[in-house]
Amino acid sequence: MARVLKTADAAAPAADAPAAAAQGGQELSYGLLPQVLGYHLRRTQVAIFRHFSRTVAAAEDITPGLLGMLQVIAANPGLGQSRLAEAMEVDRSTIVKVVDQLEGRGLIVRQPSPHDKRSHCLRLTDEGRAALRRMQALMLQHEDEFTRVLTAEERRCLIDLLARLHGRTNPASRS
C-alpha cells in the first residue's frame, strides 16, 4: 500500500495547540510525526499513564508496571522470578528490585522453589490479594474512563490490532 507523505512543514493536529502557544503564537510543526504510528502510540502511552497516575496510582500508590507484575503473579501462583522477568520483558536485576518492593509492601512472598533451590517462587499474600482486587476495580474504571471516546467494539478492535503488532516481535506468538 502506497503512502502519501505530507510535507515536513505540515502543521501539528489541533491537539497540539499548546505547542503552538509555546512558540509565541506561531504554529509548531511536527513534520511527519503525525503520520507515524509510533508517535501516536507514545502520545497515547503518556496520556494513559497520566490518567493512571491520577486515578489508580493516587488511590493505591502503584505503577502500571508493578500492577502488571502483580497480575501475572496472581494468575500464576508459584511463578519463578526468572519466568516473571521473561514474561514482563525486563532483565533479572530489575525483577529483583521489583520483587523486593512488592515483598516489602507485604503484597507477595518469595519462597524457595521446591524444584530448584537456587530460584524463588512468588505468591500473593492475603493482603496482596485484597489489594489486587481493589487495584483491579480501579484499573477497570480507569480504562473505561480513558477509552470513553471509543465504542466497545472500537476498544476491542484497538486492543486486537495492537496485540497483532506487538505479537510480531514476540517469537513465542509467531506461527
Given for the second form:
Number of protein chains: 2
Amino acid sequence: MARVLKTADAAAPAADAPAAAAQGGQELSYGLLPQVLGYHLRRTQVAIFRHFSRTVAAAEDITPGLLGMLQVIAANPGLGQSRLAEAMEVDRSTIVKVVDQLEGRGLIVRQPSPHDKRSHCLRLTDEGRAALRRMQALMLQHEDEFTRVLTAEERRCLIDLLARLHGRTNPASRS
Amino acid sequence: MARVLKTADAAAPAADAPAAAAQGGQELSYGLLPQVLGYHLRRTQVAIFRHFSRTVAAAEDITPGLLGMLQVIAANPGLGQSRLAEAMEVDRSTIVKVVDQLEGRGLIVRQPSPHDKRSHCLRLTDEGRAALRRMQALMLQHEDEFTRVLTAEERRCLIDLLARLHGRTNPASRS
DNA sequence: TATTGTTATACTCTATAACTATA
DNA sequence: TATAGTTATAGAGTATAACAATA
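The form predicted together with the DNA is what I need now, so please give it after the form predicted alone.
After this comes the whole thing, all chains and molecules, with the earlier chain placed first.
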C-alpha cells in the first residue's frame, strides 16, 4: 500500500469571488472547485479520453470502454454476457450492443454454451487477439505519454489511491 | 507540490488468462486493466457519481455538472456564456441548456450586458445563493464521506496528482 | 469578418421495462 | 420462479453546423 508524504502545506484558498473577473482578460475563479475531488476526476477523465482519442483511437478505431471489454473477454475465455455485465458494472442490455459491435468487427464470437442453452460463451477470434495485441501496445504507450508528468512512483500511488476509493482491490499492488 | 513515498513494490501481475475463470463461482480476471490509469479513473468517477446521487442529488436535485457551473458563475459574477463554456471546456451550444435549466429553476438570471448587446451577464439570484450554500455544504459532506478511506494528506496528494495530469494549475496547492 | 447566443440535429452511453427461451 | 439474452424506448450529455444580431 503506497503512502503519501506531505511536503507543502496547501494553503486554504479564498473561496469567494475575485471582485471583477468577468470582463477583462483576467483569470477567472473556479470557487471551491479546485478543492473538490469530483471536479479533478472529471477533468482528468476528459483529458485522458481526448489523449486516447488522438493516439489509440486514431490508429485502431476503438473506445476505452470497448477496449476494456475486449480485455476482460480475452482474460476470461468463455465468459457469458451477464457475468461480463457484472464485471463492468453495467446493465445486461448495455452489453448486447457492445458485444454486437465487437462481433460485427470480427474481434469476438458468441458461441453456444455447452452447459446452458440460454447462454453465450464469448471468445476472441484470431483477428481479435491480434487486434488486442496492437491496441494494448498503443494503449500502454498512450498511458505512458499521458502520465509522463508523473514519476513511476507517483503513478503507482495514484492508481492505488483510486483503487481504494472505488473499492475494487487492485491486484497490481497486492504485496 | 506533494510527493509520494514508495513502500510496497508492486509485483507485476500475470497479464494472461486464469485458465478456466468463466464457468464456476471463481473470481474473474481483469487482464491488464488494474494497471491502467484510465480504468481506475472511470471506476472512481462512476463510484463518486453514485455517491453524489445518493447524498447531494437526493436532497437538492442537482448534478455534479450543474453544481460546478453554478459555482463558477457564483465566483465570477457577470460572466458571459462563451467564457463559461471555455472555463468548463464544453461547447457554447452545450452551455445554453445548462443556463436554461439553472434559470428555469430560478437560481440564476441572464442580464443584458452593458458593454455588448450580444452577450448575457450571468448572475445568481438570492435564491440561487441560498441554494448554492445548501448544496455546497452537502457536497463537502459527500466528498468527506466518499474519501473517508483516505487520510487528509492522501486526499490532498490525490487531488494534486490529478491536477498535474489534467494540466489546470491547482490553486489549492500553490505554496 | 469575427463573435455571442441560439436552434436543429445527431451520436454515444446508459438505464428501465417487457419479451423469449430456457433453467 | 428465476435467469440469459434481447428489444424498444428514453434520458443524459455532448458535439457539429448553420443562423440572426451585433461587434
